[in-house]
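Single chain ahead, written as structure tokens, the form predicted on its own.
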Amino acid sequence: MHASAKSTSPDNPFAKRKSHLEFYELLTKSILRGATYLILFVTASIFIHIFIKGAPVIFQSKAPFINTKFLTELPETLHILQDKQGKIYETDPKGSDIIKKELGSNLRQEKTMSYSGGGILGPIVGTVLLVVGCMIVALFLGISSAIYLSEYAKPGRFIEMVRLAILNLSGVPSVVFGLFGLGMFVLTAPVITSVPHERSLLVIPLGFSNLSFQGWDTSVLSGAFTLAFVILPVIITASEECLRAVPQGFRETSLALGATRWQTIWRSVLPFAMPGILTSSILGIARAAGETAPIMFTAALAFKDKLPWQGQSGFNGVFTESVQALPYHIYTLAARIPKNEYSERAQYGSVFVFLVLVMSLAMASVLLRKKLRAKYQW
């Protein structure tokens, strides 16, 4: 009878009831780990890629192992030769002069590839100029605008309307701020200069010279300031919630003990909200240093056979000269060279430098966000 009535017993009354709303539970879940898991596919599918296309450019099997040619010289036309017993010969301009006087009649045929010889040195360091003088800009005007906002801006319809607009500049296509650069930076930007252009817009006399409205035309600086406002409403956004999530605290502390306003920002506020500004500085860097409409009207050229540097004004002038950049770059070998492997070798093994570069900056922000969190805990 005890056996009988033990197995008969009705489920544990505190058991959890099984239901239809489980299996949606579970549903969503795989749904949700299943986008997931694509996302990291296709993003590990792109850098595997790359890296098997592009590695055995910059890579080599003999001392050094990196092919240091094409990391330390300036982009120029690649000459392939070839002679009447098949043999094939990769070299410069002034090389193939050369070979051809060698080979004589030999020469079976002979063939040009624009941009696919040389290095990327010129490519390298106009992105990186034009970063860094982004990034100072961005930085500069994206933190000073996201205090002002927090920290001093009075609540009201006015101020709503500012951040509205700060949201919706950020979905404004890179194209655009590629004509706001050309016609604010390139051709309307103010020069002290004795001698003003003729299609400056307003000359203002100072005594000693004049204020010319004429631009900056097409340099580092334009393309520097264009790229910094792409990024603004992300570093603005993010600067300022990273203010608003110290605690209030700390200013009240500051402020009893007899400091300003504007010495509780900068020593109470201002240090601890920083790991997350850098935060916003990583996104920044990676949109800035990937666009290419913006620097197209700005600051690139397809090509340049001089660094900034060699330019007539040496290094004082690095800023005003017109550079080559990555994203143009492979623009260039991708869209206006005729498709073949040595056009190809050169743009993955651009495209495996510029992820390099990029996922660099990214780590140096990282690192820094990672030793202002060890400095600053609260």
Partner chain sequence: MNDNPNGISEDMQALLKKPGLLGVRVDRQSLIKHFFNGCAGITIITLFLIMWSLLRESTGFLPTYRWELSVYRQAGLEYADFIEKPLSEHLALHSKLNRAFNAELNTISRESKLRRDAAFLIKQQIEEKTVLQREPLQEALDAGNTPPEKITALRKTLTEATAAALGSEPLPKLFNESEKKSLTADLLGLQPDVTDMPPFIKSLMDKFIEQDKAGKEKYAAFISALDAFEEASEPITELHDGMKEQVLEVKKAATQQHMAEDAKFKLLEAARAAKTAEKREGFEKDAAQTDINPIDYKTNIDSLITKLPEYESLIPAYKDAVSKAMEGIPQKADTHEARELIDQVRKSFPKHLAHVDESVDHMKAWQWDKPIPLFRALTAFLFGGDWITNSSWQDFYGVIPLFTGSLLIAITALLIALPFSVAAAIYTNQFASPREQEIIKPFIEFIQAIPSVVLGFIGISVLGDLIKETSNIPWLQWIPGFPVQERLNMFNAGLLLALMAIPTMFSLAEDALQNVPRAFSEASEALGATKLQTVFRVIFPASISGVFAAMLLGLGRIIGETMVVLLVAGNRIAIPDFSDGIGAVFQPAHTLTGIIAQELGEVSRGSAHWQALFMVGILLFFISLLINFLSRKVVKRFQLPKI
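Having seen the form predicted on its own, the form predicted together with its partner chain:
Below you will find a single chain and nothing else.
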């Protein structure tokens, strides 16, 4: 833009008027920007804090660089022994006995910290089982319901009511879902058993056995179903939206070519909606993985010294045993154990692992969405 002789003339009809406006403009903008960046800063500092305190528990400077003990052992009580020379031994209950014998009268004192020793394999396994179970149930029910609502259901009062119900349920506190899971899955859900429990609500004889509405007890199954119902409204809504985003023309073209309803859905609608459905579902599952309240009464235990398949029922234990779960483990560590240098390691270590787990799920969904957005556009 080259200025001509004319435009450099001193009287500029469009000159900036002198006023406070500009100052206020700048001030307000800075305030808005400051508020925005403060949010980012606080969040970032939480992440960094957890990383700084938690990473040293997981990583080490020597090969294999990862503290495998912490990731592959079950939680146990930490014993801290001190001999008279001031040397400190950290060990598990068994090791404590051995060291005590060795030290003999040289033992000065022994302290114990519940749950702070060993690793967090139990909670990790429990969380994975719960999340996988929740994923299967929620995706199956959620996507099927969405297909029904968007492709088959005829618009009407009933469907509107159903939508409204789903919408409302997405706002229901997760602890209420926990109560529901307790009442529904833990205490009422049907099982096939030859010996019905006395609290059973209803026993239907099947001939070879009984169908007894006595619940699944606190178990992986109860927890997974409860979690699934927590995120079901989200998944249904998101999936339906993705299905609706597929242009009507795709369906019409397919039907016009003589395809059946199902063929149309299977070949012309689902392939285009699926990526979107999956990404939003992953985000939902990340949320489920982070939930604590729904599994408190339905699946989780504060302490368990066996993995689910090591119990009496063998492999079935994967479904029927109660488990430790990372979020509940963190709750236990945070709420029930005094904070000191020994418990802090277990606390921050668990929080770090948990955060990495949940965040990588969320991150995967965000990245996937970005990628797919570029790929599927119409």
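The term rigid core refers to the maximal set of C-alpha atoms that superpose within 1.5 Å between the two forms. Residue numbers count along the first chain shown, from 1. What you are looking at is a predicted structure, and each value in this text was computed from that prediction instead of being measured.
Core-superposed comparison between the two forms: the Cα of Lys339 travels less than 2 Å.
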